[in-house]
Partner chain sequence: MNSGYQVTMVRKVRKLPLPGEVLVQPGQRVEPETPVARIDLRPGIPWVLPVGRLLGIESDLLPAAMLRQVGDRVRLREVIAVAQKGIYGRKEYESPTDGVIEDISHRSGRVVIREEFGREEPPISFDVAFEIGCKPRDLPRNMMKKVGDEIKRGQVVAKKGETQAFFTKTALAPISGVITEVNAQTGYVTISRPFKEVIVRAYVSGAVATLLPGRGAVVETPAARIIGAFGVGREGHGRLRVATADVLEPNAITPEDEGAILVAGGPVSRETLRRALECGVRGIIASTAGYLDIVEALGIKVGVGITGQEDIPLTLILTEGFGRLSMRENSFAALRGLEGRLACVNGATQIRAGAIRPEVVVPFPGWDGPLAEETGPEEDLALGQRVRIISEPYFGQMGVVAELPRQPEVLPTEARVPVVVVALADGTPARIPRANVEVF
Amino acid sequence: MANDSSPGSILATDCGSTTTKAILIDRDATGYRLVARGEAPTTVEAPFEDVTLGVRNAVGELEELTGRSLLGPDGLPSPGRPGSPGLFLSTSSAGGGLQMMVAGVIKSMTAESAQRAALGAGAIVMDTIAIDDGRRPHEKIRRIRDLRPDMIVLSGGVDGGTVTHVAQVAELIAAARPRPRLGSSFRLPVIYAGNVKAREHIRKVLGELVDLRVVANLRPVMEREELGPAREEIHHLFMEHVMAQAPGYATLSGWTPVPIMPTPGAVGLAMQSVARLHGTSVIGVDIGGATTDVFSVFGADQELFVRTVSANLGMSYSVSNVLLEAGADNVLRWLPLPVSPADLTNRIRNKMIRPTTIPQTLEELLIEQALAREALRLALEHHRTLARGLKGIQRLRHVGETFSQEATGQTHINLMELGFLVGSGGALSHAPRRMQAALMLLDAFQPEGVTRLAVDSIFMMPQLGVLWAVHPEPAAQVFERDCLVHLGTAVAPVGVGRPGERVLTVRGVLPTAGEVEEELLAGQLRVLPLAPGERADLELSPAWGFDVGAGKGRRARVGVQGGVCGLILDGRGRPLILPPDPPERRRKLVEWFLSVDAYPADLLKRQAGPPIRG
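Would you pass me the chain only, in the form predicted alone?
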């Protein structure tokens, strides 16, 4: 139960680029629960140019749904009830969210640290400037001048090191004389988080041209990265400069006692809180219309948090970029029906003309979900490039080998250690059948060993993230009870076997099925009954050459949790390799989809049809 200082009612809004969402949370005898959700178009742009109108409209829909008065006589949000004080919170990505550039000396070292700081603070990184980025000075200057970011983070050098190189980057920024995207009368904020020895020189070069803020070095020594001070300053400047210039945000800020948080930053905070709550590693993904965000939390104490934005991978406005980056063959490999590359291209062109349309037939749905698989796969590949250890450090490799310089940082993403995979966004949260969402996550991310799967039911993670910052208990209760839809647990042995050979034996007692001893064969996809809220202790015995977490061929005892999809046994192999022959591949996909009841059997068989000719 919440303590007496916790609010009785919580009203939280998220001002997105197109839609403003509002949720109402109440406390009852059992704790906190979601009461209702409302939404309305965001009104930050012309002709309204006042974000508070969209907030009031979304709250007005909540009033209609609940029959309660949530706006006071003065039009301000007032969620409290008699004798029960209320709280109003908000997040925002309206007006394009927080758009930043980062700069550093070496692209794969200090510039990458600056990029991690910006992404973790909820920003979209528009470009990265570095001495070694391959562009000539005048090209970098023009790029800085043309992009007009909300702010720039400049980093470079360890404390006490050489000043020359970071000074060169600062002089490029000075030559560009950049202007902020919003508020033409304001100077562009620049955060310097580099070598302390260069601070005075940086002030001389940039102090009169920009709003310069100096914080602790992101890389005080080569072996350590300190992102906290830079991220805090980014949040502060986001409120002071970016939000203050957006129409209506000054008014909105006055309505809430808690600073408005960038939507991606709030989701990242929610992911970190989930990892600590469950004591496990987490990967979260939000696949939107224009971008796909990936969040990961790994480490013994869940201390390794990374967020990336794949700005050109989305399911509506950026869907053509998915096809361009993935290639038609990679999209078509997920389709159980014959579609030619030309037909696929034409369908995606139609989607670009009408980006907000949703699939109307099974064929359209299968194509959209094939594109979603590739967008998710590419976003994870992008995420791996930043979710890694520091480059340039000295590391002892093994006994008998001297210290050598690490050429590339090792990724933090270990899919065998992953305990929780959470999906969000329309393609996942609103899939007609939950098993479709589970398959998209399994196919795109290919989790290994034992992994829980879930989707965000109505995308309330931003509101819960900002709530977690001030009242963790209500946020955790609503997250578990109303936010997540638990799909179930996936068991995926690592290894590749010949079709039909045993890869795993599962033994245990399931609440519904009783005592079970099931064999999983190579190439199979199966489901065992394990409903939401049910748990089971299982013994997993992999075949020689296969691993479920304890080592090749070694048995593992694991606890698994149920969900709407049950216990999913994935014997398709890791890595997942599809048959190269198109007709055989389509036949195999139909077999998998039918084995887990992912699509209507009659429609799927009819759509698959005869093999395509030519």
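Worth saying up front: this structure is predicted, and the values here are computed from it rather than measured. Residue numbers count along the first chain shown, from 1. We call the rigid core whatever largest set of C-alpha positions still superposes within 1.5 Å between the two forms. Compared with the form predicted in complex with its partner chain:
- Positional change of residue 504 between the two forms stays under 2 Å at the C-alpha, relative to the superposed core.
- If you fit the rigid core between the two forms, you'll see the Cα of residue 444 move by less than 2 angstroms.
- Superposition on the rigid core between the two forms places the CA atom of residue 140 2 Å or more away from its counterpart.
Please supply the corresponding structure for the form predicted in complex with its partner chain (the preceding block corresponds to the form predicted alone).
Single chain only below; no partners, no other molecules.
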């Protein structure tokens, strides 16, 4: 239960670029629960130009739904008033979110650290400037001048190291005379998070030109990255500068005792908290209309947190770009129905120009979900390039590594180690059957071994993230009970087998099915019943050459959690290879979809046969 300092009820809003979402959380005998959710169009742009109007409208919907008056007579949150929420919180990504440029000395070292700091704070990174980025000084200067970011993070050098290089980067920024995106009257904020020895010089070079903030070096020594202080300063400046320029935010921030956070930054906090709560590695993905964010938390103590934004991968505004980047063949391979590439491109572009339409037919739904698989796959590929160890560090090696010396800077995304995969965004959260969301996650990310799957039911992770920062207990309770829909656990042995060959034997006792001993064959996809809240201890015996986490052919004992989909046994192989012949591939897809009851069976069978159109 919550302690005495916890608020009775909490009102939290997230001002997105199109919709403002408000949630009301209340305490009952069992703890904190979500009471209701309301939404209204965001009012940051003309003719309204006041974000608080949208917030009031969203809260107004909550008031209608709950029959309670949540705002005072003056239209403001009044925590002291009886019946009013004790706490008001907000996040925001309206007005284009936070757009940043980062600069460092070496592209794959300090510049990459700066990039991780900016992304982790919830920013969109417009460009990365480094001494070795292959561009000539005047080209970099022009780029800095043309971009007009909200702020710049400058890093470079280890503490006490050479000053020359980071000074050069600072001088480039000075030569560009950068101007901020919003508000021409104030100076562009620049955060310096580099070599402490160069601070004085950086102040001389940039102090007059920009609003310079100096924080601790994010790479104090080669072997360590400390992103916390830079990230905090970014949040601080986001409030002070960027939000202050957006209409109505000054008022809104007066309503809340906690600073307004950038939405992705708050989601990142939520993901980190989930990883700590479950003591496991987590990948979270939020697939939106314009962008796809991927968050990962790995490491023995869940200390490696990385966020990336794939700015042009999304399901409505950017849907054409998914097709361009993935290629029509990669999208078509997930379709159990014959569709011609010309027909596909026209349909997708019509979706782009009318982003609010929703699939009415099974065919349309399948196309949308095929695109979502590709967008997710590409976003994870992008994420891997940034979620990696530090480059350029010395490592102590032992004799066993004589023949397998790995370079530094390897990705730390290990899908076998991954314990929890959380999906969010319309395509995943609003899939008509939850099994469809589970399949999209399995096909796109191809998690290995044993992995729990979940989706965010109504996208309230931003609000919970900011709540987590101040009151972890209510946030954790609501997260588990109302935010996440547990889909179940997937078991996917790594290896490729011949069709019909045994890849895994599962033994154990399931709460409803009783004692089971099931064989999983190569190319099979099956489900065993395991309801939400149920758990089971299983013995997994992979065939020779297959691995479920304990090593090739080694038996593993695992505890698995249930969910709305159950226990998914995925024998399709890792990597998942689809049959190259289109009719054979479509037949296989239909077989898989039917075996896990992902789509209406009669409709799927009926539609899977017509000749190619267009």
